[in-house]
Amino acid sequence: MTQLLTTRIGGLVLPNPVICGSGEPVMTESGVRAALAAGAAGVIAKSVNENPAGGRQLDRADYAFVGESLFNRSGLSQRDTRDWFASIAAIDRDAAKDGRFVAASIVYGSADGAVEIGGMARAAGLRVFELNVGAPHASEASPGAIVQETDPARLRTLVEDVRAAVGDMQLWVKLTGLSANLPALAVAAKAGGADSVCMMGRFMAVIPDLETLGPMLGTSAAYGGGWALPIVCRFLALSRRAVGAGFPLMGTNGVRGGGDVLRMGLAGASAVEMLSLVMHEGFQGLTRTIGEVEAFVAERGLTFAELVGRAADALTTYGEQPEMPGRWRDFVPAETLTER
């Protein structure tokens, strides 16, 4: 394990900050193993759901790349949950030998379902459970199939209940991007017993298609990309202030290479989940990203852990900035300044 990239999330010490997020590339055992072989510190295996409607939605899933951004509607794993957890738990036991992990994930349909499936993950012997309360598809899925939580009080109660079900597993909570209240949600998750919070989920969007003149994919769908990274970084920085520097945060949405992992780290993320890159570039994208992060810190004589939160802790307000009269003139067309 190289000390340059070592990072800690809750009770796990990881060899690097790059985690393969949950999605179709890791919906099979071979995909999970491929992500680990590519160098990922861990894998959030494809999410499950206690409601059969979540799995059926996979048959209606569709995908499109818009530049480097993924636009898609998705579904959940159709595997029997106990069988899936047993399979990934076996891979997790092997991964643990070199400090890596495979996590169970749920995009929940009800609080009772989240508790039940958390108990299944614990019984399977898995070490990490990610509770995704921020799936963007909730507003479009069949009623009751997926729930998205944006209320801090309800979130705290949910996390407390899931915490009781998963016992001493690592409990990570993934938050929505469809809320301006992320710092409060992070505080609530921490108060409920979460070991880490990941932010933030993608946004729902409509893309009119200039070829068909209709909506691309025929529906609203989840949309993210490099444009979202500065927004995520802002909420990471604000949430770091809210929960304290000692509580580990994770970032996701908009990561396309090592520079983006580093930016999220500077904003306060101790690790980063990335998945769209894998769908666009293959698992080798994980290898490339890890190499870029390592080259950056090695060149500067730093470690990744030393970078975490630096930009967040240096963030100041508008009122604290020095006055620069006339600065605006450098950013307007010449005609704006012509006297008539």
Ligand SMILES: Cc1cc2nc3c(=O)[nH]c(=O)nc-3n(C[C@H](O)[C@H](O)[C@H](O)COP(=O)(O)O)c2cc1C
Contents of the next structure:
Amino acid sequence: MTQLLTTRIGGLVLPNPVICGSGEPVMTESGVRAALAAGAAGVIAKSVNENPAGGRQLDRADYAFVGESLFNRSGLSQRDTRDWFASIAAIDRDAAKDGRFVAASIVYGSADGAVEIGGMARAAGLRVFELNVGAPHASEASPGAIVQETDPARLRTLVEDVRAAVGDMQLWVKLTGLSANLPALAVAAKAGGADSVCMMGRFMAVIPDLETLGPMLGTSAAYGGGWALPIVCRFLALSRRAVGAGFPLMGTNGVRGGGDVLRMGLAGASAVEMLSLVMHEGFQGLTRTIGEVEAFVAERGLTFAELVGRAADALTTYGEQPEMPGRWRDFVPAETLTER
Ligand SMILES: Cc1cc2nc3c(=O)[nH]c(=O)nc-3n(C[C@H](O)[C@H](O)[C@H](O)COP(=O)(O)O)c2cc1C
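Alternate state requested, the form predicted together with the ligand (shown: the form predicted on its own):
Now the full complex is given, and it begins with the chain already shown.
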């Protein structure tokens, strides 16, 4: 890849802004290697959890595509954490040769667990640790298996503790989509010593099935799709204001191609983590996406880095808009306007 797509997340300079997010496609070494071979700047390897209940949940996982939106309940890696981290650290060492990375990730169940697993990632020689404090499945998982942190003060303390455990690794915090408090959470993560935050996790949903008249998959489950992207972009833009343009943000949830990477970039994301597309289209979806971003910036004589935050910084308020009396009339059925 050329310099057109170069981006920086904390101490890492990446060849492009497309990261393969954590999930089942990167639950094996071959999956991680395939994501890198497809051109991803990095991979967040499938998350572990310190509580064996998190791994057992994988055996009850199920998935359904609703158009390009994915509705599923997931679980966590069942691999021994030390073995898994040793394996992905070996791939990370190779990836580093051309400026890319493989990150360890935890969907945490307790602060002690996050600290312990963070220490294991550091001992394995990994360079990036992603702490997911917002997995949507928390409300449905076995008690204590998955925690969702929505309180800024508690998040700051957690991040400080994990920062102490991971030393000078890159520490990224992935935030929930089930809170309107994201800018405050981003500020808290930064204050606690995070190098970047990624937002936002998927939403929990119930999809009544018109065939069976019951709930699809039988449970509430996580739901995400292209429709989520503008919501994520709003929180990216608001968070950019809260943390300042110098602190790198990452976007996730709803990226389905190069245009979406650019939209998240314009909203303030220096990189995106995408996953459902890989489940829908295969790893070549990453290659397609990177090619589309490159074609866009090349055509306009821009670089990706120059686009980051542009739309966010141009956001205005309702009160700043010019008055357009009667504009509403263009958006109602003719009957509404019939004079009597
Ligand atoms: C099947 C599945 C499994 C996932 N597992 C994890 C996980 O273990 N850890 C994590 O941090 N995120 C996990 N995610 C979230 C994704 O990494 C990603 O942030 C999310 O799906 C939104 O992006 P997308 O619209 O590109 O899929 C999972 C998502 C899906 C669909």
